[in-house]
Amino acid sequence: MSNPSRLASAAARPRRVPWLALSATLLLAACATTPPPKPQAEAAPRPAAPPPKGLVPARDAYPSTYKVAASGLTAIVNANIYTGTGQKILGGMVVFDAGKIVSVGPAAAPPAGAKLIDAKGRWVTPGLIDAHSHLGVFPAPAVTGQVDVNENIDPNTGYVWAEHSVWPQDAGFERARAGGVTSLLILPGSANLFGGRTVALKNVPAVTVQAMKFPGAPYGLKMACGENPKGRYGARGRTPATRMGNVAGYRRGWIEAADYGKRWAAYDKKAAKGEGGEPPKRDLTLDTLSGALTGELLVQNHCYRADEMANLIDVSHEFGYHITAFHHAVEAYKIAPLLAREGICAAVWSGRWGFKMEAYDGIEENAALLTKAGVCVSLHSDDPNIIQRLNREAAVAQAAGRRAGIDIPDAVAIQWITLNSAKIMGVADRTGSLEPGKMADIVLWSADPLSIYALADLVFIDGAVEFDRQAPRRPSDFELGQNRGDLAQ
């Protein structure tokens, strides 16, 4: 091993040539016949330098910042449990540790050192999932500073991004969380043919969305058919004033998504080769497009009427997309092997219609028919207040379908609010079941949820507790201090 004070000593000394070698080179030198000069080596080409920050699009440019909250090793025992699989296990017992679910079954010795919960009896799901709401964005109270929802501009607005309306402190997180909601996604309003980016977030408290972001969730584009848009437009004299001017306006971003996507991949793939070269000019719009074309982003389409549907799913084999879910889809059983077929899912109400022309034939069977056809379905909100009570909502779709001869099981039934729900999320590889290995999102309630009487009594996210009946209320920033009465939903 050297020693380093020496090594540093001799380095600090003044170089001494000897003069004998130095006299032989000198002779050498003089005795030599001058070279030709060598031809120069062609410069090798330098690396295209990258373009400007920002020009190119970057995979993750607004990260989630969402940490998993400390929690144990724990397991709910004595509980009646749906798994969210379809399955139901009466008197089982949960385990659960950081974060994430470890083992789901019949009674059993509980792990040594885990901290037990004994539900006596009550029962045990997944946390809920809403795949359509608007909190945050559309948020509590809603005053007119306050509603970022809707860039009801022009009909294509595919360049906005639902996250940067998001308001954390809108109080109707907490109460949905009350409802056992752990999950949510959150679309941009209906007034456009594009509406822009979904994001879906953890219902957790937070001071920015940032922190709320669900870790890799894939974003999504939100579009709209049937009277929003042609209304909107139609009434201020711009197209599209009809139904075939909305297909049309699709058919044409279309279009120049697919341009647009060509470019970009002939770009990358000369970037890929160190080639270099100018990269297209970035297109905000045709960014998101793009990205639903390719499969990036998850289409979620409002959509009401049958043949509507039918139409957009027309244009998806036109350009080569897939419709992920048609939300609102009040008239889908009049198509259920249709949707079966092309695996798309229907975000629906269990009993809300006739608001609007489009909304006039709903049916209360509608989630029974159409799970019976094989498709798979979800009960939505769109609303702050139905989100708060989604598992009486899947109770009322399940007694209409009793009614009319079709029998859904209580542990399918409690699917169309959890599993199904992450399916169009894009997140049910890692939320919506109870399955070990997956996050520990896990609602107890009182009585089976699909009881009028049912509360949700403890709510986990990630195995953190999040909601406790017995424990104060906890409210936003924005309502310290405030009337509660005025926030009242």
Contents of the next structure:
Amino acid sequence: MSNPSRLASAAARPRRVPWLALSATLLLAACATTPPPKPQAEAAPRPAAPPPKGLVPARDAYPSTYKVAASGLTAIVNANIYTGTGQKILGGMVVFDAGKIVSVGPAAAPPAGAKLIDAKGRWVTPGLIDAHSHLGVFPAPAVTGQVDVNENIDPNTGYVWAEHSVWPQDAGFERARAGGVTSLLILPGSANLFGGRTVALKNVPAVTVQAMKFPGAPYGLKMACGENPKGRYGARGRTPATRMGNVAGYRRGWIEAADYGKRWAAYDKKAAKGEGGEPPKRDLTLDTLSGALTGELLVQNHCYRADEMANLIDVSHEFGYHITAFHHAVEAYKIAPLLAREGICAAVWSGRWGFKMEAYDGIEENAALLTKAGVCVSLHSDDPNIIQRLNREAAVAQAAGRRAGIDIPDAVAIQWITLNSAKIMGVADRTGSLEPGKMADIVLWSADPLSIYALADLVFIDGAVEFDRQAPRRPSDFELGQNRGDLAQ
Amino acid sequence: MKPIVPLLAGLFAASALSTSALAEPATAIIHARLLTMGPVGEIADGTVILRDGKILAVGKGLAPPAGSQVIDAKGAIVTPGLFAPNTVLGVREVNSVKGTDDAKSSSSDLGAAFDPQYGLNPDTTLVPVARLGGVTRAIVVPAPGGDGEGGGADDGDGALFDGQVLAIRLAGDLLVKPRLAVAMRFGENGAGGSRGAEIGLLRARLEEVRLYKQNRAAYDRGELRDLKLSRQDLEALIPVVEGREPLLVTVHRAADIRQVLAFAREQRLKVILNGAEEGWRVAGEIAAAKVPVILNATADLPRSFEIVGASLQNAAKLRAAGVEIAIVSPDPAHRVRELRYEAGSAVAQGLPYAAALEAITIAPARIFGLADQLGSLAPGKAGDLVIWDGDPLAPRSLPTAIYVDGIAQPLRSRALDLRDRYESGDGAPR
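I would like to compare: after the form predicted alone, may I see the structure of the form predicted in complex with its partner chain?
Complete assembly follows, chain above in first position.
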């Protein structure tokens, strides 16, 4: 392969579809004899169209209260660095101040007054990012009364927001932090065709979810293919009972959302002319779905099988939206060129397979094959244990690539768990790599993080130390005061 | 070449005489860095000779027998085949496809006597996948009876006993040895609806077994009082009450581990602890009872009230206290190939390297009474070994050769067939 770094960074850019373009798409789609619109040619991403005014309160009603913790000018010196941009620097220096990265490069004189951290022999990466987690919504303990991941009462629950289920005291957040995870996307479960809104979090200890919400991160819409929705509702004698029922369900949802968007657009147009009139009644489901149609929300699509991903891509063309990522995409390797062409990321596992039929064709080489084909690849966890060792996942997937004759450079394997995950979350302009101006989300590892023996020694989030292996653990409120032997020490 | 030690020489000579007529030539792996896990420890530049499915000799500077196939490991690490101590390999293909799941009994007449050996499928696609992770042997542990139908007699929320534990090889017809232990659970997922009820039920049932054992004739004549257990289950539990076959008890919290240890003392049972997330809190007591532990080295979340003390240091602390430990794969079926990474992650958390490798080789063999045949590179043991291109516990190392019973296994799996079809594009569907 020529240059996996370059290929991997040719990532999916959310394609924002302005309302006018969307309307045209819908007109075309409404005419049965007209072929479905071709995917748009690759073009520079356009800024999101402002949402219809009536939607604005919904978008802003649950604001982040996240505060960057105080931290001073710091220089990590003598560090081996994976930058997250595909570079590896040996014996270099990372400087950050006031929560932002100032410089990353080879050895140099540290700035005057900087606190020095000698990383001799140790490694630095961007904070790890998990683009698929259910921490907080499927928490530890996962006992009766605690599980809030699936609003599995209707195939379309676009109206729920994962953040309203997140329990910040989930002990898994701290464990993930100890594994170097600084940002993560929390999704509703996969029981429904439209599962609800995702929420991006900074992995800081907090009492409220608002205090964890990644400032300015876009929302996402969780969708699910395959066995979960059809199994759940088919078993209850409801649609969807089949995969064709699933697709019909998506289409019905999008038709309603498009109509809703049109009514708001018409109202906005009149309002702009001062003609007034009653605004349409808000609908929480359609707020979310219509936001996904405009590109304001990123579509995060749980989908295992290659044929289903292709079907969902057709659905996205029919309704003019963009799929940001297929999650659990165990068969993505079968359609790698299609995903590359569409600019859709694949969030995959290294080793999970076979637990259900749609996972039966999972292979360890998935990430390497996709990277070789130019697809933006992220290794995700979907699991409170795997999230603690995303670096191990990267090493496993890299080794599988080598077995297949695909050389994934170390610095590119690191992108699977940093920058590419940030792209899926829509925060790659702010975190996921060590570049000046970005958030100082940084992990100092005891060894090369692609080694099984590496542990996170220090984890910085916006420049502040949020995990220190030498310091006493910070148990969650649930764990505090429980007899845990000497664990807390 | 240096002279071989007299013992090995003797073995060698005896075998050479007796096998001259056999068709199978010996295999000699030379210039190997041997992590034998046996009494000779590590040998920097050693030779292993395999013949007739067994290890003929292990040592430094051994001369390969005439006609041997000689494999130069060129300094690569050679370990015994890895041994996964808690799996459902061979009895489960796809978790959600019930017809492929032979890991559990749903019959109320068949608990302790449920024997998964009859469901072993040598054609399962999981075995070659796991084997590519260097795993050559596994223990199959029956799963809890499903769907509230129970499995074995009980008066509460589920079966007391899940069934028989067996050993498999990851090749050929799979079965190595059935009836190694009887599996059960104690604690939140135990039988009887509460811990106290479960202990009471266990006492009552084991008393039935002893009564039955001493009065088989009366039982056959129908002159014994009614027993809750089926005849098969009574028979299956006789070796347990006699202390010949261990109970493999899945148990989690410290207090429950103490209860299990006390119950085993009271009833004179042999037990193996499975899970034991809070084992480190009572490590001294487990060590004093000489009870081994099978554990998940990366279980560290308080997912229920019985594992509030789950810790990544469990393995290291139990081992430091002198407890024999074996480490399990992240799941018992599709992720068995990740066994060695779990051992590696335990090393990162303070378990000595040799102890981690033991925990996935010789320790499981010892725990299940198979150490005379398996688990280390030693003369007379099964010819299971793996040649690695690096550190066997590191994900970035891969096996370059895998032997089971002296036979080189294909480095293939259905997953690799899928990979090759789509990587090359040759033969890939449109």
